[in-house]
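The form predicted alone is given below as one chain in structure tokens.
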Amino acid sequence: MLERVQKYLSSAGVASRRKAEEFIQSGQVFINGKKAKLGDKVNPEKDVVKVYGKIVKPQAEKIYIGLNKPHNYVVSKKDPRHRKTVFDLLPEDLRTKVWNVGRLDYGTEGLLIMTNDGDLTQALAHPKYEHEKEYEITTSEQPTETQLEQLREGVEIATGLTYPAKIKAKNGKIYMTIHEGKKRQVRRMMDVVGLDVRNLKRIRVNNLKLPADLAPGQYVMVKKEEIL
């Protein structure tokens, strides 16, 4: 069965589909000795696919990890400033097999999904699916009902008007649910309405909730059905 080479690379655990496309565009992917182009198709049973000179083989086992990202960790495999990365928290045998789905800021904690499933990555990352992300926010002072209503309706940030958010205030914290993923979106939204964020934690991605007993820096193996 033929499939696009970028999809084959992501399903084989090489990289996310977007990253696989970058490998192809930079001329690092070859199919049967010929430089691959975006849209080229491969037969996993017959064709020889190489990335940076290494043969890529189909990967049968899919891995799904729910990691509780601590504060002051970078969501990247390497950091030019030599800061700690979330991949340092995984056993060595897992570090090269998975990638992160989306990001969390350096100072933000909470649920981060890591996988080698390109289809899951595509589904969670694409805006059209509108998968929810829920955050627990601690602010310096209690919000007013006016501020909460502004967040519910959507606010204007540098990248445009945000979609309406689901907002509730409980036990001195604000719980915000959005389905967008703009850079530093939650912090920027809070700044617009005049609320200072003391702590920001993601507690849910779609159906997967951050386990209450999962300490920062720890992870748990989960099933795809628990996420989608």
Second form
Amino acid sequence: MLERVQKYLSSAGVASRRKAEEFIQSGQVFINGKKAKLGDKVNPEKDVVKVYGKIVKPQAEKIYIGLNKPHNYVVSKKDPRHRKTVFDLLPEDLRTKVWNVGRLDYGTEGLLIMTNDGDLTQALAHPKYEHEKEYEITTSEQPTETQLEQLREGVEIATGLTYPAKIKAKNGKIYMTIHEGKKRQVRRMMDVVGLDVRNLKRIRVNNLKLPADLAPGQYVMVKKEEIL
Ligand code: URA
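If the one shown is the form predicted alone, what is the structure of the form predicted together with uracil (URA)?
Full assembly next; the chain just shown is listed first.
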């Protein structure tokens, strides 16, 4: 679809519409090598637009997916062992556009965010923001108060001491909230305090809760504001 060059520039995040008009009027905008005039039309799929000599790419529509990862799926685009991947659960047109934010182990189920938004990915990955992740853990035996207290205080795993975790025990399950994302962190913490994990499910990433009616393998489209 054709759009006016000033609109193209502003929606690509170059500048406000007003400022983009100034760039055009000052002769700094080129469409396919030709100096642009106000009101010239651009085909975002074909035309090459340059501002101050730099190519301006069209802004991709931002996509935010909350997937309920089933057990025994790999969080990776490709698996050398040819196991099923979480990308197999998305339709073709989405699969090629998004990436996963963080990981869940092969044997873990629950909420995985997938997006094409680099800012969101950065924000969720950066330890300084301390975004929370909550896990529901089923153990083989009931935990003791001492074990729960150890988890709350933080335990020593191979990569160092973990930050204190928020821990609740309810209806035979443990609910653990952490804001780090060390490899296999929950499983390793449970191992250190001597609890055997029978099932591990992520039920929340920051503000986004895993919807109760979302079956494993299904996903929902969400808005950025529902996550951050
Ligand atoms: N911690 C783990 O041990 N495994 C996961 O998949 C996620 C967090």
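All of these numbers come straight from a predicted model, not from anything done at the bench. Residue numbers count along the first chain shown, from 1. Here, rigid core means the biggest group of C-alpha atoms that superpose within 1.5 Å across both forms.
Superposition on the rigid core between these two forms places the CA atom of E180 less than 2 Å from its counterpart. Shown in the overlay between these two forms, fitted on the rigid core, is a CA shift at D213 smaller than 2 Å.
In this overlay on the rigid core, N43 has a C-alpha that sits 2 Å or more away from its partner position between these two forms.
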